[in-house]
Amino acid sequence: MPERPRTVATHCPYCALQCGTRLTRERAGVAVRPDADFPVNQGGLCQKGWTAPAVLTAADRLHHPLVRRGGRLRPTDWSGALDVIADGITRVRRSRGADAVAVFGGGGLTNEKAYLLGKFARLALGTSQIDYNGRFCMSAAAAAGGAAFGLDRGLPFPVTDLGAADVVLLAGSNPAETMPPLMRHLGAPDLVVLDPRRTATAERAALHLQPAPGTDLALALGLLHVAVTDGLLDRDYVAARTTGFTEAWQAAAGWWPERVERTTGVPAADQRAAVRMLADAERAYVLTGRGAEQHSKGTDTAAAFINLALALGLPGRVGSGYGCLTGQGNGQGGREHGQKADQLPGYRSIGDPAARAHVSSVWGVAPADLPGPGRSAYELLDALGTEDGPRALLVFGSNPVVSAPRAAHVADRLAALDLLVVADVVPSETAQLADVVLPVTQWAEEDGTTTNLEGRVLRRRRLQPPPGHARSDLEVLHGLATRLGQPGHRYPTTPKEVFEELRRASAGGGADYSGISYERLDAGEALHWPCPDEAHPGTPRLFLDGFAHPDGRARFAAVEHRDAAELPDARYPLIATTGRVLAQYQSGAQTRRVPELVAAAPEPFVEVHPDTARRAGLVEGALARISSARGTALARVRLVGTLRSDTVFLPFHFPGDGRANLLTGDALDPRSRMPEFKVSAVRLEPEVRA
């Protein structure tokens, strides 16, 4: 008799709106549709969430561990794999040390993944070399957003909020193309959009704001300029929630309208028209995305973008606000629960002492025994195979070879490796440098938890156990930390034990999910971090009675706009920008294996002005040599009119010659440690092939 078919009710495994989807087990394969009550995607998907069931089958789906042996990756068993990876990491820690032992994590992660990852490294490794790819996603907005708050979740406020908005501004963000389902919500309000390129998000906007890349900072401090000079400032909201206003009104003072414009190029007319939109709007909402945030001053340059919406009293107010569109899958729940290079669970600080004591308690250890702070993600990838750097390597849930800035020396230095361990779904660019590749579950095979932009916990439900012999993380954790001398109860293989477990470590954290169960989200209900108690119903809207610092006030911050790192010069005269299309997903390890989008998005492309392009000898469908100081990338010309003739854009979403990260540089950020992915100088000529 045939089996009869299974729907479950789960998440789209891409971005961080995790829309709602209902999934079936048919004899043809796995039938998604979309959730039509879950309010955040309200019945709408985006072309990837309808197809990604096929990455559950990928032709080169990874079924079996794999060794490397005689220069090539071979099948093994589980047992064997293991004891590979444990008598290496036993000899790099018994020569170096426990540092000389990294990992690197993912944002796409569920929740307990991450937390158990984060325990993992600490203890069974020792190490305090840990860091993840949402430190090139997440961390300006993150760390603007907790010095301005006291507290950092994406949105503070539901999706559906936006809905009944006058105007929203979007400060580098494309949600047309990177999350579709977003624009339901952004149908009625009219959208400020500031961007370079005249993207899909832009064609919608009431009023289009187009800077030239790495001038985002002056453009907020001349809109907050505006907001003083032309009456617009809520002094009354600036009196009582707020400290600093006059420190950074004293930073924006000398960016007026005129200079603004000579500095971004936008024009002093619209500077003003986009704060006299949000000023007079009954209910606004400021929110920033990667474009503004990927910089060498992304925190700033967040922290000047919550400068006007504070100056205009809209954070913290029902139908008002501030809020970072947050990327990957799990980008928020991914930076709650420790795999941070400086946090700990609950997004509590690794090097507070009250927060070491309240975490080593959960887990059983002396505080003494926990590592401190280690290196942020590039500096922990540019240290691999030096000689103070880590010798030892395991990846979880990422592709640096693609998603790193620097390419090209970031494979170089995986290559330096005595040991490089990649744990996947499908043998991505980083896993064909592998030593050990681990074979390990999809989203639809597995159960957890994730966290979407707004701070909502999710309940990710297994539909088909996975192919091969692929176990979850959570059993490749166990098994590791087994080899290596720790207790077995230590590393719980169950998804619901282990975020048991992280209940009572994040519990008085700012991100507190002690209150939150498989139970109630189970049952329907709606549960927003932070969550304290079973009672508590979550708290879908932050700051409604106070900011989360002691004083309950928002903090204005000072900052002072500055260049990029590296501008523009007679060698490298165009500015290189990348970011995303709606067809792939960050490093299209998981988008690139889908007929239906690699037809879509088959290759490479370089978007140029026509005029500039014909300066460099190039016509449309011509294949382009686009070089940094880094190195060259490979890409077909697309030739837009509406692009600034000074800039040039890349989608990162490629490998091999077609790497967008090729160029870019290993310039950060001194407070997030961001790295600088929006602009590079480029220089633009045709590749010419024998």
Contents of the next structure:
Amino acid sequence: MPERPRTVATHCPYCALQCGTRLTRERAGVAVRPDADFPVNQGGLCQKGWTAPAVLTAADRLHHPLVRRGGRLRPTDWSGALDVIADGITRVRRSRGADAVAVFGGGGLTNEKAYLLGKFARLALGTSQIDYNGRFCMSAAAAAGGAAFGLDRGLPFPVTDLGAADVVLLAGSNPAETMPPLMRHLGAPDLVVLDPRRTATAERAALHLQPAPGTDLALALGLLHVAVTDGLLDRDYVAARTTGFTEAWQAAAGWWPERVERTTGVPAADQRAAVRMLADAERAYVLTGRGAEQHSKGTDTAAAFINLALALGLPGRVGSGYGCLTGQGNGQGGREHGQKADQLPGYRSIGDPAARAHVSSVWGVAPADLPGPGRSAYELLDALGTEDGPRALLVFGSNPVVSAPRAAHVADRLAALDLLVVADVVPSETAQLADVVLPVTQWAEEDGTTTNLEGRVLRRRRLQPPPGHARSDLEVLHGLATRLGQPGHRYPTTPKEVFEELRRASAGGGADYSGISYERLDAGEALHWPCPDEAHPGTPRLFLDGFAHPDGRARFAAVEHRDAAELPDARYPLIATTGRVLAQYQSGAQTRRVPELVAAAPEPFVEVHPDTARRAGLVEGALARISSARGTALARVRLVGTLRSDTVFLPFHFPGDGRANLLTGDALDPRSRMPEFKVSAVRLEPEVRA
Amino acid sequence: MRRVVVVGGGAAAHRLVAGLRAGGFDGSVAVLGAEPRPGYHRVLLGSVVDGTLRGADLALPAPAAEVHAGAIAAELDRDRRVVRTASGDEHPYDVLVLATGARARQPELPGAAPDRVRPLRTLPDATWLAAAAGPVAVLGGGVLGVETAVALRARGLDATLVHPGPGPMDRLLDATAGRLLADRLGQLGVDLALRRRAVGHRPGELLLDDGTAVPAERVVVCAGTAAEVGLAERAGLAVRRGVVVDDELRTGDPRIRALGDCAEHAGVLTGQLDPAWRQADVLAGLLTGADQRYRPGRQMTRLRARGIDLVSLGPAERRADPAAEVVALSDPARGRYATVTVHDERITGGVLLGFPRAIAALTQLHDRGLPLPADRLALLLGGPAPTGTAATGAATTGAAATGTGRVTAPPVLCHCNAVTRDALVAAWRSGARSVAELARTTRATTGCGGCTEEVARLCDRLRDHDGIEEGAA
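Next up, the form predicted in complex with its partner chain, please; the one we just looked at was the form predicted on its own.
Next comes the full complex, and the chain you just saw is listed first.
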């Protein structure tokens, strides 16, 4: 093995900012420093990033493949473990067909892993049943953005553009906690924050609108209404660069400010003030986050905010625009390269014959050999072990037992499988249920690329070898594919080889990486896709000359408000909404293993208004039972006077009885299949322990 | 049921059709609109008057139905189940829905030429009013009259509001609220002629019952509405002030339903869009197999006039209940007034003027029957009750807290890296003497950067007063 450098420039393993960091191997272990030259974090790093090296040496880091025997997971060697998996897959396929084997990926996987996982599923498994946890994250905004602009890239402009804005509207996003270094770009603009909670971000807002959970769509429609009736519509822009305004207006016409006020709880005067701020700004942005998107109407809600941005003439102009703040580390790249049920590499639709022809030619198979679209993430999990659902599941880089909605049901479905395989770095809650657990490499132990929230492709670099017998996911896929009879060359094990193939597979697609190479990235070039050839400088700003529809125009969407799938009633009188805290990440599988982060955010809690707590017989620090029609979660009460008295909030990072997703339900957005994480009807009671 | 005929082409009719289609009804639906134009948002006529919308902007999305504009339903043959229009067309139905709405009352005004006096009920009415070039008199100081007067002022026209009662909107407001509303209208430039009736019109002037006259190139009548019940009456259906319906919006004829402004449910003609829409939703559900009933919501009137934040909640008589808890706040100097009656911790009625945030919050609590916060005053003032508890999870990182809600954790200066003030002071003592050095040793300021100034101030204070800080920390 060649000598590894003692210091490498890489990126944080957590959120979609992908903060630039420098890792150094020191006697005491790996030290991380923020990279002052990387424009996204400008030398900043949050507590998660600073402490990320602790995950490399987590006490229960997986060192060996594990196979369940006699009810317990026991260490074994790779060959044995892969044989067990290949045998299991073969048995299931033989008895129930190719679609009986499913794959569940993750938005934290590198581009190379995501790409190869999709290829493995379609070719080695021949299954249509592949989706990933990004469905729970970006799918609604992606669907809305794709429909409006002809192309979905979280931010169609560099993050650094935000800092020069006069006004930024944040709909359902709390970056002060979820991606703190982003706030370095939001210090100068006046912020308009839409959030049911008075979050750390809302505290910094010039104007905070506090809609009832599940009513963001009505609010967005109302803001469009105000833009028109207050004379703030950019009529020239609408005429020159968009279509569909009339139909969108007809839906928004019914949402005058006083009606919106009654539905959302946001004062009519504040609605007017918000639109006025955006319209008066020379440079303004509308940004959405999971708060607006994780609903059974998430796509329509994101579309309604895009409508607002279009009405004010923001997208496709330097210094203004619409964007969605991607969540997971490679949430952007993860949705572009084929681990989504309906997509092929290069952000291509799996139903598009031209896309199938191109990708199959790169893969050396016939188009007919590619399966069609499969089930979306929740539908896939819900179908596991059922009569016509998958009987075997391979999970890479995800922990759905904690992060999926209706988590107890998802755990039951996983338990009904004939074969559950989990590749992870630590024994996550999902891994603990598996039949086979595969120890894989993580961030500082591997090369590859990720694509951050601004569509910039970044190099992840290896500092040190993985511990024990951990292998890269690429090697795992190679080993499995060859056991399933695939030619080995189809599944390269070095990230660079995979990337070279990804370049060809993405060529001509929406997310075109063909001009991006490790060499260019390593030479320090900042490359945002699309980058169609090696001479192309990349595309930091999309849509300046036109949108990605054939006529170059953006599409307004005629969307109408509807209620959440579940409304409070006498039995469940409160609304629970879920979200994040600064010191934990996603399902917590990584961050709950970092002592400093555990000290900062040690246990599940529920934020409750003091009056609501008093009526429920709860005080600060008491243990509460929060129950929905799906189940009960336990969490410690935090009194928050600024919360709406009809709403409670739970972070979803915690396992076991503290899982916020024990409460969430199975309502899905009909277009994106995004689950309704943000609204569950619940009741609150003291937990009495013997 | 294969064919539904809806008589009426307004917002409630459109909502019903949308609901039927959303509920899976794939039979035919005919919408007979009396006006010779597609349906539009009547509730937005004020925006045409004030010039912010054009008539075409009010169009409702076309319903998934055969729409017959200008089809005036003249006769109903219940035996043959056929509606005949004034032009002689026949529309057979399996289910008939009366959504005929209401028409404006228009009192006799001697001397008035027809092109000088009109109600404000239809799009042509609004277009006519918006075309006014001189002063306008508004007859009737109810909600519509007040909104119209303000819209005319927004258009730059002189407006006089003529109202027989002691104050504008006096059927909904108490005397104090009425006085403050009158003041506010005065500030917006609306002239008020209270306790006055119009007795005649001559070119340029409206004559009042006290012998005075107010300038009025045009006169718009906002004197209320009457349910449009002629068709139902002629067909022998039970009619009081409106077409009488039960909880399933059914008239005495099980094949005929009625909703919206023409329907009288439990003795109430609502005259408002929101209940009409809810009736449409309920009926669409019933006709597509759902088992549901219409239940009246809570009474609420929200004025829609730029520059005036006013709501009336609940029936006015409930506010006089001596058993009620009354929370009141009067601030006439700033034009603010609130009175809220509370039974069993729930709002049962109230008037709020000039409290935009409280209006939003209280309306939701009232609509949903939710208990009021313990701190009523904070609620009226539009802010959350201060509790001394930090707003976010990060702010109380791992905080040990007492049962009284008092957070005992040390103050955190840098939330992104959970760095306490104490930790910064300790780092200073160990030799980190600048923001950069403190950042290096504690990571403070390296997250969002929001605490940089505060850390710099702490740095300065420590430099100037080291020793004193020890006690303060």
